[in-house]
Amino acid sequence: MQSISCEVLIIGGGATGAGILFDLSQRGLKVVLVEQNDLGTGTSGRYHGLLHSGARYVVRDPASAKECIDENLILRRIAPHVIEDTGGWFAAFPQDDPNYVPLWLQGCAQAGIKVEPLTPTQALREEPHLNPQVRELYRVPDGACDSWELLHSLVQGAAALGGRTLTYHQVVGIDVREGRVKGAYLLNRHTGEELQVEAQVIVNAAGPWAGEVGKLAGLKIGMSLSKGIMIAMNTRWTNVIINRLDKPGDGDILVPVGTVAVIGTTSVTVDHPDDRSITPKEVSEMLDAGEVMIPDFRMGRALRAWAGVRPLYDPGGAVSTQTHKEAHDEHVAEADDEGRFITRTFTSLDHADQGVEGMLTIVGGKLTTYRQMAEKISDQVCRMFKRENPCRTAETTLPTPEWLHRGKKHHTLPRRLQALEHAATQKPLICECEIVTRTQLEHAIHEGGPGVSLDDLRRDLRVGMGPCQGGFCAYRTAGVLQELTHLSREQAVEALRDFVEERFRGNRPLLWGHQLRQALLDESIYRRSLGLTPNPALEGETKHG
């Protein structure tokens, strides 16, 4: 078994784990991050793309609201390249409780969130698709955030300082001897090889898998897993984020992201972090909620549905208690179903009190607050090493990966059409929907290294995420991947088949109308023209959700 050593091992390649990697690397520690899949394949890559102003939480969760607005302003300064400054509106419609508005305005004032009132006439002039029956509107500093670009920037910044990242390495064991962690055992999911990592401190930042990681060290971490589904529509219904000005509920946020708009989300308590099942009822209710904000929303084409699992800290089983409800206004408490009243703030745990020294866990929080979460737990790590290294992440501008942005951002309206008409692309287009060029694809394959998959390239470049959902670009991408990495014919076919099946899994809950016609076209291309056969493993997985 091969082995490597470091001072700190971070488990989990989401925004929090990558943020800790960058923070501790800046402070001069020798750090390794491990992730069982690709970066951002968990909760960080399965959200609606919202950079929170905190306004959503000001009534029921003021601590989270304050964290969000503070970090919102910092992120705009240190990572402007991952943010589209759409702005956000909170809009009250006839179905919404008018008594909630003064509570919300008071909460925004207390959290320090800037609120600008708008008249319905002003709003409809800017966003003509908005429901004209809107009663009240307020502008807040929401935005759209690309989590995958953020993760690449954090990992690149850490690498320049010596921080190391190992993707597709699953933690299969944690070495605990005499009440102290000594390291962990990893399995390389590409090669099947085992790797031992010797570490003095382990930080568990595995999100919804934090409880499973804790079990490897004999620990019990109190968590509540809350699943939320989202649906991508095939056009930007609005260019500003729309939030319902009411107590939080299902389908009350619409986020323009690239060429699409994402509506979300639900909150359903689940037992396992891999539970991403989606029911037709959930989809239908989500589209109905969209009709409140945008009339005829259902007439649009729903491209894809997916789910993410929130890692909420719930040590005392708060889902079944009233303590949280009693602390908040009745207008919030009555809607606190399926764990919505559990705080979205974060918690860091030192497991020395459970007899395992050198093991820390961080759970909860939002992607918007990743940097603050990383700072807090990095402070704890430094205290363990008796070092007084200050955090500098709030003042450090993150690097922009040159390969990622070579010709990127054409999907940002209205520059997309202008870029196409003026031949801004250097090589032929691979993906017309998201304007991905061969130049970008070649760089992404080179940076991805051995074992890079089509799904990895999707996260890097958004290839296959547009209206055709990979119908026309997947086989082109597979061809370039085979050419550059010298895959065998069988390997290339398997890679293409796995990608197409994964895309179809997200389409299945939406097979009606225009989307059904698109799916039948895609099937004709891949099943009949190209002769791809179903992947039995994925077929079985699809049947069970």
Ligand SMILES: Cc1cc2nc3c(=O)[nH]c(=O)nc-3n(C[C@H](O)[C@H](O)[C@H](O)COP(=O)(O)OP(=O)(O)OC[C@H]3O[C@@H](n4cnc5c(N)ncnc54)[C@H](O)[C@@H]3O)c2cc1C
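Model, not experiment: these values are computed from the prediction. We call the rigid core the largest set of C-alpha positions that still match within 1.5 Å between the two forms. Residue numbers count along the first chain shown, from 1. First, how it differs from the form predicted in complex with this ligand.
- Core-superposed comparison between these two forms: the CA of residue 32 stays below a 2 Å shift.
- Taking the rigid core as fixed, one finds a CA shift for residue 497 of 2 Å or more between these two forms.
- In the core-superposed comparison between these two forms, the C-alpha atom of residue 50 has shifted by less than 2 angstroms.
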Given for the second form:
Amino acid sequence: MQSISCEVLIIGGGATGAGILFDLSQRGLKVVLVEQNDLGTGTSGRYHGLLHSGARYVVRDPASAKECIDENLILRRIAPHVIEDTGGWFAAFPQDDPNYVPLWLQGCAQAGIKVEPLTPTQALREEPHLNPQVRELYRVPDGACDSWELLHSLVQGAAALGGRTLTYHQVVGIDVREGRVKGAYLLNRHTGEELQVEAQVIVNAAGPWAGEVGKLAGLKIGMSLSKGIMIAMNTRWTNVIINRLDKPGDGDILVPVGTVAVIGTTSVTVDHPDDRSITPKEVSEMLDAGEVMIPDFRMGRALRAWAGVRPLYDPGGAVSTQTHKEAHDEHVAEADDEGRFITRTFTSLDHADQGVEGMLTIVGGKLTTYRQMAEKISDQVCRMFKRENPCRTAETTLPTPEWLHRGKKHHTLPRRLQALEHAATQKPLICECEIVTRTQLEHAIHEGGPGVSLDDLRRDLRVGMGPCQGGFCAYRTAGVLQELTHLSREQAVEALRDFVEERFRGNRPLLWGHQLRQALLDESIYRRSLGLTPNPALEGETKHG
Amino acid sequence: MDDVLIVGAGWAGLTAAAFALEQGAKIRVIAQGIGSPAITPGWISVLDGAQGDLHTALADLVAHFPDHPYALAGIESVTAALQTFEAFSAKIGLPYAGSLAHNHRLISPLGGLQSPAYVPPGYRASAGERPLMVGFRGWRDYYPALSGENHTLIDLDVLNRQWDAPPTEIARSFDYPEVRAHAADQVCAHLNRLKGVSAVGFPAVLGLSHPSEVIADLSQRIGLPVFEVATLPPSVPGTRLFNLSRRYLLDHKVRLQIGHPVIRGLIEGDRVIGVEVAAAGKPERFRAAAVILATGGLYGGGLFSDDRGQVWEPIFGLPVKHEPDRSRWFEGRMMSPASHPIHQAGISVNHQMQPLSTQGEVFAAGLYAAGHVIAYPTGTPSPLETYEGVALATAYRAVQYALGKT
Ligand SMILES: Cc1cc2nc3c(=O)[nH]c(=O)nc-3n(C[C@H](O)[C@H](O)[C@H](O)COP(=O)(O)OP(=O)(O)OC[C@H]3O[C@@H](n4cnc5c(N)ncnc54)[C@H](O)[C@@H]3O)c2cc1C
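Now the other one: the form predicted in complex with this ligand, given that the block above is the form predicted alone.
Starting with the chain above, the whole complex follows.
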């Protein structure tokens, strides 16, 4: 078994882990981050996309609101390239409780969030799709934040300082001897090989999986997992983020992201971090909520639905005294079904208490506050190494990922359109919906290296993510992949089948109307035109269920 | 006033027109767009899964499922429809070949097998061959390496300009002898280096207007049988059928109005009297003694659905049978062995192809339905496996009753 060594091993390639990697690298520690999939495939890639102003929390969670606005202003300074300054509105509709408004205004004033009133007439001139029955509106400094770019900025910034990132490496074991952490065992998910990492300190930043990672070290970390769903509609209904000016509830925020608008979200307790199911009922409720803000909302085409799981800490009463604890999340603490008051917190734990020295865990929080979370836990790590290097992340501008400079940011539409229009020799468009050319595909296959999967290409290039749901481009992508990587025919067909199922899983909650028609066309293409058959290995399963 | 007005120009609508023409009727076809032939492979699936004799398999199917469209139309309609269609296809210069004795065994683009009952020129029995699969370098819609062990890419002159040419565009170029000669030369050069190849497979783009001659010419130049493999839509074989049928029907005075959305059915008392078509200004009305609704299912556009799980038929407002719980519309996987329950959605009809009301009574005299707007009972083979067979059989049956021939 190969082995590497470092001072600090970080588990989890979400915003929290990447933030810690950058912070500790800047403080001169030798750090390795491991992520079981690609970067940002956990909650950080399945979130609502909002750079919170904090205004959502001012009434029930003033401390958290303060944190958000502080970090909001810092992030605008250090990472302007990942933020689209859409601004946000809080808008009160006839359904909303008028008594909430004065409370909210007072909260904003206390938290130091700048709000500016605007009249419905003004608002409708700026955003003509908005429900004309809107009563009252205020501007707040919300923004849209691209977590994928943020993560890559952090990882690249860390790399320049010697911080290493291993993706597709899953921590499968943690080595604890005589009450001390010694290192961890990793499984390379592409090759199946094992790798040993020696480390003096391990930081568990595995988000909703923090409990599972804890188990590997024999620790019990009480987690409360809260699932939320979001739906992307193919119309960018507004250019500004719309929040309902009422108590936080389901589907009360609409975020414009690129060419789409994302409505969200919900809060349902789940047992497992991988439970990301979405029911038709939840979808219909989101659309109902969207119609409060945008009357024609339902007429748009729902492109994608996804769910993320909030990694909330639930100690069951026993919280250690040095725990940093604040109410958090885009849903303010709400009474649950049994009337129990659940607070959403970000918490750092030192497991020395439970007899495992050198192991820290950080859970909860928001993407907006990743930097502050990283600062807190990095301070703790530095104390363990008896180093006094102060945190400098609030003053350091993050690098723009190299691929953004080289125009190789495959996944934004304007860039791809530009590349397409300016290319000297054009190559076939593989995916018409997301405008991906064969050249880009070849590039991505090349850069993905051995073992690159159709699903990696989907995430990188967004192949198959448009309205056609991959009906055409799945086959084309499989064909090109086979040509370039010399997969066997069977492997290529298997990859195609996996891709089809992956897209189907993503689309299934949204199959009605046009999208249903498209799915039925795609099924006909796969089964009839291409002769794709069910996976023989799964054929034995029961037919109905 | 027309004898019969057919709404839809997919497999059911087009063949209904062809069948009605046999009877010498005055026919009008109104359709929103080119229908299913352009997106289906162009062959006729009667019962893809059947091993051996299809008569037996069909008899079995209708015995098990008395509400299956085949059972409602009757097996005699299946056989009569296929015979009549075979004759029609020969007349339009696109002779389909097949029988109910057994399904064909065609090589699929992914190297598997496809098993339709009747096939147009190009799709010829090819399993058991040792084929060389040929694709076009730089063309995005076909990858021969996925089809078979022996494969090669050749250059097509036209592709220098048209890297993303749709299949129909490539097909049009094969109508020219120069293009065929250039392709054949490259294939022959490759064949010289291979042993034991018994046939040459191309994506289904070998000519648009006269494919039989194009394919014969290519195999003569190459010196081996040449066959076609289905690929991504728009389907060339389906487009050939549509184009050639259209020309034939127009030549025989059928009024074909494509691009005209029917918005409403007209009913007077208990009879259908015609339909209303969207037009600039005010809607236009067309009267007919009988109307055949061949608008397709959810996939064809004859049925609509929404996020709450409702499914409706927009033209006549016919009651639709369907699973009301949207979370049950699909099985666990897209490629599940069992058919997805949503495929069953459709209207109920009687043995005369007359749509029924919720009470099970004839909805309106003179109104008939054909094709995939009709419901399937639970547990039947996927409608994708009986796709064209059902369209033809129900169209045939509907025409017989609409014209009072039985
Ligand atoms: C529905 C929803 C909407 C949200 N919207 C917003 C918003 O608009 N704005 C905002 O600021 N915040 C929002 N949040 C909160 C925010 O997304 C999360 O707080 C944040 O992304 C958490 O990041 P993380 O790095 O802690 O966890 P994650 O992003 O989940 O990262 C953990 C990573 O650890 C990896 N991992 C797990 N186990 C292992 C292992 N054994 N080995 C290796 N790797 C492992 C996982 O693959 C994962 O990538 C939202 C949250 C949800 C659920």
